Structure formats: structure tokens, C-alpha cells
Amino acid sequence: MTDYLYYPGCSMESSAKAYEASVEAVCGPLGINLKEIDDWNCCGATEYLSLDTTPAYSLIARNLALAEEQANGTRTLLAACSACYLNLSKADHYMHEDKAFGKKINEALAAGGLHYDPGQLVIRHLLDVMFNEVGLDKIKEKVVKPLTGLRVASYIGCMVPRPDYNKHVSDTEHPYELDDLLKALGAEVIDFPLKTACCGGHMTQIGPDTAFELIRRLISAADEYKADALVALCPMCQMNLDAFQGQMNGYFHTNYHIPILFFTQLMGIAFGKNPEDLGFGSELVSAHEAMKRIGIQTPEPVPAKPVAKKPTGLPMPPPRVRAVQQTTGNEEAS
């Protein structure tokens, strides 16, 4: 076993359930020990960095600094979301390369009696190191249920290929990494050229109208190609095009239907492990038909129950949007 020091990230203990429970599934018969990093807090995502440089950084660099004292022998940290392996990775980097921004930030962390040396670690995406730690020979040699038939768009999106600080990354507009993990777990990959396009982040609750047609891109060019699932690794991609792929139907009155699978999903299938175990069924839209093909029976999906309002605080409805007039792609008949 390896060992790597893990920042897991808000994401996988809530909407991202089904790809935490497939990390966990894969990583051991793959020799992966995964040692979460204690008292870990929020990267911030993508809004804190907006607000207030100082910080948002420290608040990163926090995370950075109690992997370091509880590194042990190891110095990779990992990150299997993509917007946490961004913001760990920039932090490490903007204070490295500027040492007063550096000074700053370790000033602010003396507060709470840590500090942090840059360059102390090599933060890594779990894709990275599945390809070139571990290495497809041995996944290949894991896989007993091969995904032959099943045809997949492998979706990298924007955070994890730029910018590639540390060049871990084959290319920064056409990586060729997640094609071929997928391969090599026997399934069809389609040449997706919006491989890593922006899904849109948090513009679904900012600006619905171009959320939908950032979401509506990505999902109709899957559609063109004739994929049978679009699979991503970062959290904020899987729900959005998958939590959104509804509204976005009923905004350009097309009726698409790709599930958004996440890549430790289908390794969890191809080495045989139990649908439920991997997060099955977890999904907004259903990849039951779409598995079935290959015959692999998954869990249709449980509709969501209503959410009970909360007797105080604001409301926060979804937005509120206004349906175009043309028919787009894959159009529904009315």
C-alpha cells in the first residue's frame, strides 16, 4: 500500500456522495491509502477568492499547513475534486512565487498556531495519480467486468488542466489521460472536443441563461457523438450537468438524457464491485438504461423528497428563468 496524505472537501460528504463511496471502493484493491488530513475545513471554492485575497488564501493555506505537520514520510497531498486540487495548488504556488504574499499568509496562520512552507508538497488530482502512480497496466489487471458497448464522453472540464502548474497534465486543452483510463477499463471513448470547456461553476444561481447554455453545449455535443454517459471527476461538473440537465431541457425545449457518471464509478463496475457500493441510483438522471446495455443492473434513482422549509432565514428558491423561443438539438415534441 501507499500511502497519500487526502483533502477530501466539502463536496464529497454531500453532493458528491457517490463519488466518495467509488474513491473508496477503487482505491484499495489499487494499493491507495488515503490518509485524510485532520480538522481539515472548506477550500472556499470559487467565491471566497473573489471577496478577499488574504483570507481566502490563508483559509487554503490552513489546509496546506496540517497536511505538512501530519505528512509522516509522504508529500503528496491529494485531491480528488477538482476545484479543491486547483485552490490547493494555487495557494502553494502564489507563495512560493511571491514571498511577501507568502509572509502574509503564514502571518495570518501564526494566528492559530500553524504555518506553512511551499513547496513542501506535491498537490496532485486522484486522476493523475491513478494514471501515472498506479499506471494502467495495473488497473487493466483489475478489471473483470470490461464496459465493452458502453460509449462515454470523458469530461476533464476546466480546473484540473489549467493552469498545470507542476505539468502533471498531457495537454492543457486535449488531455488524453482520462480517454485512456477509460479504455483501458474496455469502454468506447468518443473523441469529446469539449473535453475540458467550462460546465459554468456557480452561474447557474448568478446567470441562469448562460449557465444553461454552457450546460446545454457539453450536453448536446455527448448527444451528437452518440455517448451513452459523460463521465467527469469534479464534483461541481457532475451536479451541474447533472442536477441542471432538467431546467436546462425545459429552457431550450430539448430532451436530453445523458447520466454524469464520475470516472471511480465505472472503475467500481469494470472491477466488479456492487452498483449500490458505488453510488448507483444517487444520480439525478438515470444511467440505468445506459448500463443495462452492457448488462449491468444499476438502481433507478429515488425522487428527492420535498425539503421541508426552514421556519427561519431567507428562502433561496432556484432561479427564475425565461424559456427561449427556438428549438435547440435533441427536440422534444410538443
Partner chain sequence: MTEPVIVSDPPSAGPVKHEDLKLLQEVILRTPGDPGLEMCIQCGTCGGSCPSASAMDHTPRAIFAMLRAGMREDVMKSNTPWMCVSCYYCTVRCPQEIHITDVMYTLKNMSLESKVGGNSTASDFSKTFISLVENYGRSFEIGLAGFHNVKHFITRLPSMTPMAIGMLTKKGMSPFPPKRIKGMDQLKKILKRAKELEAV
Second form
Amino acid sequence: MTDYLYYPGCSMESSAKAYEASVEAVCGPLGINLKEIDDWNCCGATEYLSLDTTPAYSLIARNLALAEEQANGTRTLLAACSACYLNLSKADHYMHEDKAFGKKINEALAAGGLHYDPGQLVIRHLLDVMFNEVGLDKIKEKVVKPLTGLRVASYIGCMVPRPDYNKHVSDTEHPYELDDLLKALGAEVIDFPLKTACCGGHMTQIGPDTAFELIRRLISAADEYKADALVALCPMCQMNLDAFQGQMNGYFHTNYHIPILFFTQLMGIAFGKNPEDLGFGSELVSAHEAMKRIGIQTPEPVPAKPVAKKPTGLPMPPPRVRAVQQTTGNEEAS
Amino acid sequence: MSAEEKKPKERVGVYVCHCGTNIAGVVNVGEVSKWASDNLSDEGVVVARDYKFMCSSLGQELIQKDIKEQKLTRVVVAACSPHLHEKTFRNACKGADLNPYLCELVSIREQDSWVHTDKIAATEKAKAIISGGVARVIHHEPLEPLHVPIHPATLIVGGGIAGIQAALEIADAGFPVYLVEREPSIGGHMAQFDKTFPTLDCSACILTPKMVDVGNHKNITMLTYSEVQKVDGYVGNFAVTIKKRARYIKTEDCTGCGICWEKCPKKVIDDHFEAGLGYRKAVYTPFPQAVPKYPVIDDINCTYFVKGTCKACEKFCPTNAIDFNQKDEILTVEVGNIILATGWDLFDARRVPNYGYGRLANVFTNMEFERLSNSAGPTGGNIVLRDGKTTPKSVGIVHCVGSRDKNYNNYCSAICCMQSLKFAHLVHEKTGATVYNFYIDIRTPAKAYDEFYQRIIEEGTLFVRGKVAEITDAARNPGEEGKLIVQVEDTLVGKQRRIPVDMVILSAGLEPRYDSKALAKTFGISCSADGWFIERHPKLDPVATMTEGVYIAGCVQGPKDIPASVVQGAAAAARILGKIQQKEIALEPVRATINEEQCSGCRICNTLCPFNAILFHEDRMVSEVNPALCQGCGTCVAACPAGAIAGTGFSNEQILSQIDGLLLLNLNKKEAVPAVLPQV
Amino acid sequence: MTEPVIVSDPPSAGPVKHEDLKLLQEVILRTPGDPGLEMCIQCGTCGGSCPSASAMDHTPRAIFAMLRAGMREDVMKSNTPWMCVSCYYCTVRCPQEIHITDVMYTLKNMSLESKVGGNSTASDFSKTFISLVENYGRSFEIGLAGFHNVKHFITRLPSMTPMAIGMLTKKGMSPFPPKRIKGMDQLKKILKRAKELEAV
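The form predicted on its own done, now the form predicted together with its partner chain:
Below, the chain from earlier opens the complete complex, with every other chain and molecule after it.
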């Protein structure tokens, strides 16, 4: 077992309980021992940074200071939520790069009797640790129920590959880590062109029209690629694409049904875990049909009746059928 | 320096240059020259003057007049860097019958006025620098330059248009040239192009006559499929080791009939000449007009070399010119001068993930497009999509791919604007498609270039000012179905636009050759952080390098178009012809010498010497400096643990006195210590 | 920052005050690290990359030009920073390596201080979010969404009902606030000090 400091983040205990359950279920078998930081606080998401720079960074830095205090020889601080991961990494990065700024944040921390030495912790996302530390070989060893026949779109979103201060991820726009991991589980992974596009972030709350459009882009693309499910690694992405899919359908008069799962949920299935223990059934767009295709029974969906809503603006086109791209096979030019 | 030695032996003149306001704007030159005459008289200074431009003929005459009238035995000029005017002032002294090496140029411009803003401190620093120069110059000795003969032959590395031009200029003047080319044929990138801007004449039509001239020239020895391995010697007398790769063709028997490549069963993607868009055989010439006409057998792909059987080419060759047993040859040539014209590599557009090259079939690079549009190319000049048949109805051309971008290359690749305009014309002319040019700035600053831009606007090309953010096939509406969507902010409108097109051409930038750093090392020259070779002076000496006898021409010095490459090729040739005409060259006498008695044979200096000028005598276990190779840099002098190496022009005495002088220790006067230490 | 530098801003087309010519520098100084904003070449990579560009009244590039021009009021009133979704596409693609997303955060800070601008929906959401965090030490997703949507999107509530039910039943989210963290006092002290430092 390898110890990792662990920052779960607020969503893990409310909207992303499925993520929390499945993370716990798969980390053990892979030798990841999560040491949750005692008394961590919210990272402030993108909201505090918008209001007040110094308090925002101080809020994040309290977690870093606590983690450093509780480190006990462990240097890696793990987060599973993309926004939490980025905020922790951002605070560490700027406190390190901008010495005066780091001093200011430590001055604020000192009011609470805390201190953080920037650069002390290595902040990493769970996917990065799974891929680069645990490794696909070890993950493959644990697979007892390959996901053969399940066609998935792997969706990384924004904050893990970008800005990626410490260059942990293979590419800012088309990283391969999640694709390879899902392939290792036996799933059929489509080459999803929007794999690092935006899920809408907080726009569901402040500009729903924009948010619905961003959600539609992702869902319609996954549908067009005939994906059975879209696999996410961030509570916010999962929430936007899952919980708001119904409203988006209402807004555009579409009828997409793409279940949004956390990658750890699929890892759990492949490792032979019980779907209930992995949070299956908590998704609003049910994964029941998708999982049934590979012989996994997950809770039946409760049919939810979408509330009819008068269209605003012009009607949207129906989902499109993708034209097949012809290639001659020699596009590998020098 | 002790007090009893105070009686000065030498008569020193100090000359402080204003350099207009370059120096005088920061340094109080009047005060400095007065200080020198007041305070350095014990050191031997008998006259100190300041003048607006010391390098002008009036300034030089001032020095010469003093040498004669004041009987000066030493001269210190405080002005710009020795790189610029050391020769000027040495010659001025020589003109007044003073040995030129008794003149010392100290820099109060590059090392003082240009790097400081505090005028008082800069003035104090100028005094210290001059004091150091005076202390040093006293220990100078008269030196005589070494004269060595110049070998009349020239080595040109790189057979692109710059190298070809240089070769023809020198050969036409009657001197021998060795033209080394890595590829099987000369011609370089220009041979791949379709049309050339702004006149739109066919690239091959204007290039191939020159290639033929090179091939037929009695003074040019072509060494194609060859690479330089090692360079020994020095200006006038280089010995260059060249590896001539086995062609597996007996060139004396081969007629270039082409039966071998017709019969060869092995088809290979030609990722070089055809930019990956076409095929060649395992035995091939890169293109029909190749010079020399002889093919090569690509031993990595040839079935015989891979599997041990085939030899189809050998069976069908009418003149028995195939020789599978040929080996690489190593040959050495002696030359007096060298021109490096090794050109450029194309930026790998796959590095820009948001442009989708390599992932999206109908995103092409500029080199792919050149081949696509070239009537001798894989599609016979038909501009079609990757499926090989569909003519695009709309084409987007993206400028600045990998250029002017800190994520990739920070410099402007110089040719892409004109090239992209040319592409717009070719697409328009051949397909009638709607053409978009996505640019940040249009840069057309040469003769007839902006007129060409006007012409392209008139033809109806649509210009969108904005750096393309991404190219995607993820459609958002039916109008985008099956298209590539170019997403960009139209900065002149201030709105994001998504423009669906059938084909995208990326104007990928120019990069230094992947092995340019190694090449620079082989030839003892330097390259910039980007990898382009550094010229002796960016304005006044753009084709010479800091290494005597090694010249650069074409894109190896930085991105440039065909006319500029030709100019540089000719310029380098002219420089070399001038040297050859002189028949001998005077080398700087500033050299290191090793005292064999003191040398312990540790060989530390051997590896440190940046010019490979130190050889080791195994028999006597001592090192020796080759005076013709030594550039007088002083590295070995400083490194020798036994203190066995002395330098003419940089003896310990000279260096230590200069340091003392800089610190004003030699003045023994408290008030002479600078009041304000300059902030460095 | 105690007071906004300018009390009354010039009208958009009116003369620009001398102090406003330092606006760009002010933004740079208020952003952690070196955002490199002065290096903008107006290429539009940011505006082209932005997923919410269509909802913005000015593209980010235009905002940067306006900062240079000292058009303080226009920038402070703009909704552009508030529409930023923090996707960081602009930041990684910018050929001048400008930390654009960070600059957007700074502009949001400044817009709130200026009192002329901001997007009330967006800034209210941030404020509500943070007031909950300042109270409990953790975020309270259901409470936040409920409070915020009742205030700003009351007409949309019917269409949200199924989702809200799903959140409570399927996702098992608690309708009650989270338990306060143990170090709530400590956190409050830190944030109080941070706010004082921010105002310096």
C-alpha cells in the first residue's frame, strides 16, 4: 500500500457520492491508501477567486498547510475533483512562483497559526496517479469482468489537462490517459473530439442558455458517436451533463439519453465489484440500459416525466447522423 | 605595483569616444578624459582626449598626429566593442608607424553606457575601465601577424538554392568547389515547390537549369548522398572528412535510364520529397530532374537488404550498374573556405493539438500542399482532399502555425504570409473554391510583394484577421456536417466565427535543421537559442561567422525566401572569392604557446580548447598549440594547472595589471576609488 | 485596494483620464504571478477559443485592447469576465503565454469593487457560494442552488423540479447544511486577515 494525502472536496459528500464510493472501492485493490486531510475546507471552486484574490488563495492554502502538517512523510496530495485539484495546484504554483504573493498568503495563514511552504506538496489528480503511478499493467491484473462491448466516450474536461502547471498530463487538448485506462478495462473507446471541451462549469447557475449549449455540444457529439455512456472524472462535469441533461433536452426539444459515469465506477465494475457499492443508480440519466448491454444489473430507472416547456427562440435541429470520413491511410506525413 | 617603479617607461595616449550620444549621453566623456590625464600620468599617460567619433577619419588622424608629435608608444581607445573597431584603431596606429598591437580598445559602450542608466556611476565605471586598459597596454609587445596561404578550393554544405548559387559563383570565377548534399539529389526545398511568389513562375523551371549547370560544371565536384563528419584545420587550410553513403549504384556505368525503379517491386511512402503524400520505390531518384541522374538504393526498405532476395533491379539493369556490395566511403578534401547552406526543417504541425493535423484527414501542411498543387506531384497538380478525388469547394489557409507563438517558436518564419497568399491564388485558380486566409498580421515587405497581396484580395480571397483557435470536425449544426470547422475570433469584427471548409492548409513555420546544433559544433560556429546559425554581424556582416573561413548562406542563418537565399549564397561566394584572390591570409598573432619544459602532459587543455588547436605529442608527453588554429581565446592559459601556457597578447602580467587597473589599485590614491560603485 | 482609483469614470467615447492609462498595469499587478498581459498581440486566439464567447459583450481580446486604452468603465461594466467558464483553453493556446483565465478573475474582483459593473447573476452566485463556505467551511450545493435559482431564475423553477427531486432522491444529497468544520474559527481568522491584506 502506498499512502497518499487525500483531499476529497465538498461534492464528494453531496452530489458526487457515487464518485466517493467508487474511488474508495477501487483504490484499495490498487494499493492506494487515501489519507484524508483532517478538517479540510472547501477549495472555493471558481467562485472565491472571482470575488477576492487573497482570501480565495488563503482558503485553498489552509488545506495545503493542513496537508503539510499531517503529511508524515507523504508528499503527494491527491484530489479526485478537477476543480479542487486545480485550485490546490494553482495556489501551490503561484505561492512558489510569486514569492511576495506566497508571503502574503502565509501572512493570512499565520492568523490561524498555519504555514505552508510552497513546493512541499506534489498535487496530483487521481487519474494521473492511476495512470502514471499504479500503471495500466497493475490495473489490467485486477480486471475480472472486462467491459467488452461497452462503447464509451472518455471525457476529461478542462481543469486536469489545463493549465497543468506541472505537466502531469500528456496533452492539453487530446490527452490519452483516460482513453488508455478505459481500454485497459476492455471498453471500446471512441476518439471523442470534445474530450477536453467545457461542460459549462458554473454557467448552469448564471447563464443557463450558454450552459445548455455547451452541454448539448458534448451530449450530441457522444450520441452521434453512438457512445453508450460518457465517462467523466470530475463531479462538476458529471453533475452538469447528468443532472442538466433533462433540462437541456427540454430547452432544445431533443431526446438525448447519455448516462454520465465516473471512471472509477467502470473500474469497479471491471474489478468485479457490486454496482450498488459503486454508486450506480444515483445518476439521473440512468445507466441501466447501457450496463445491461454488458450483463451488469444496475438499479432500474424511475421514469421521470420531463415538464413541458414552451420553446424560447428558434427550434433546434434534430440530432445529426455523422458522415464517415474517408481516409487514404497515408495521412502520417512527415 | 611598487612605488619605485613609478617612473613610466611608456608614453600612453588615451582617446575617449562620444559615439555621438551613445556613450556621451550616459558617460561624462569630458570628465573622463580630464581624469585620465590628471590621474594616470604616473602610469604613463601623456595625453588624453575626447572626440565625437573616434572612428571617423578625423578621429583617427587625431591619434596619428599625437603618435608622431607626442611620440606615443602606446594607445588606449575607450569606445565600442573590439568586435567593431579594434581593426580600425590598430590600422590607424599602423598608419603612424606604431605597431598595431600596441593599441588597446576598451569598451565603454557595450560594457558601460549601453547597460547603465546612472550617469555618475557610469562615468566612474568608464574611468575604471580606462585605468585597466592603460595598466594593460603598458605590458603589450609589438606583434607581427602570421601569414598563411589560402587553399583555392571551397566546401559548400547543402545543395539547396543558396548552396547552388554560391557554388556557381565560385566555380564560374575559376575556382574549385566541393558541393556536399545529404540527399540523393541537389535542389533542396525549392525543387519541391510548385510556383514561386510573387511572380508565380514555376519553381522547377527556374531551378533545374541551375542544377544542370552545377552537374556539368568542370570546377564543381558534387558529393550527393554525403555528409560532413569532421572538420580539421583553419581558415585557408581546412581538411574536411566526408562520408559518402553507398548508393549501391556504379555511377560510372549508370545511364539514369530508370528501368531499375520501374522494375523495383517495393513501394515506399515518400515522406521526404513528396512530403508523405506520394510513393517512391526502394531504388529511386527523388524527382525526374534530379542531379545527379543516378538513383540510390534505400537499404532500409529494399527487399534484398531486408529479406536477402529480390535483386530485380540488378536483373533488369542494362548496364550492370547495380552493386549491392558497395560500402560507405570516407574521403577527405582540402579547402580554404567553407559555406554552410544546410537550410531548414518544417515545423511539425502535429505539435499544435488544436489544429488536428494528423488526426483530421483534410488538414494539410504547406509542404503537402506544394506537392498537391505541383503538376509533377502525386495528384498531377489536382488540388483534392485526402480521399484523392474530391475537389474542395472551400479552403482555409492558416498563417503562423508554430511561428510567432511562445508555445512553439517565438520568431516570425518570414515566408508564410507570401506563401499563404500564393496558396490562395493557386486554389482559386485551379478549383474556384472559396478561399479564406486566417492571419494575425500580413507581412509583405519586399519588392512587388504587397502588390501581390493586392492581387489576391482582388481575386476574392476572404481575409479573416485572427489566429485560428481550433480546427474541429465536431459539427454544431447541419451546415457544419462533414466539414472542418475553423473556429476563430474575427478580431476586426470582434466576434467568434465558425467557418466550415472542406480543406485546411497549415502554413507551418521554418525551423533550424534538427541536427543544426551538432553541425554548428562540427564547424566551430555558434547558433542562437532557436538553433539558427549566428552571423558575424547582423547588419554589416550577415554571411560571415565568428570563425574565420566559415560562411553561412540561406535559411541556415534564419528564415528567408528564395531571393534572399540567393543573395546570401552570392554574397558568401563574393566574400570567399575576395579571400582567394589575396592568396594568403594574415592571422591574428594573439596566440597561446606552451612551454614544453613546464608542461606535465595532463592534457586538460586538449579537450578545453574550443578550436581543437592543441595537439598532444604522445612520444614526448607534451601538448603543443597549433598557432594557425589558435584564436587566442585564453581558455587554455587559464586552465593550465602548471602555468605552462602563455599567451601573446594576454600574458598573466597583462591580465593582472588590467584587473589592478580596473580596481584602481595601481593608483595608490584613496580619492581615485570610484565614489559610487556602478550597479551591474 | 481601498477605493477605486477613479470615482467618476469617463463615458465610453469621452476623453480617457491619465490615470486610466495605467489600468493595464493595475490589472497586471493585482494578478498573482506574472500574467504577461502587456505582451498581448491582439491575435484573437482567446476570443476564438472561448466556449462562451457568444454570451460575452466583448471578446477577451477586445477587453485587453480596452484595458490598454484605459477604458475603465467599459471594462468594469462588461459581462465578459463573468461569462468566463475557467476552461483555460485561451491560457494554454495564447501565443504570448498570457494567463488569461487569471486575468479574468482579477477583472471580476475589480468589477465588483468598481460598483459600476459586474453581472448580478454571476456575482451573486459567487457571493452566495462563498457566504455558505464562510459559514460552514464547506460548500452546500443544494442550498446554494435552491437559494440562487429562486432569486434569479424563478421562471425556470418548474423545469428544474425533476432534477431537484433526482438530486435529493437518487443522488442522495442532503437538503440540510453540511456540518461545520472543526477549525471554523481558525478559518474565519485566516479569511479576515486575508481580506485586510487584500485591501492593502
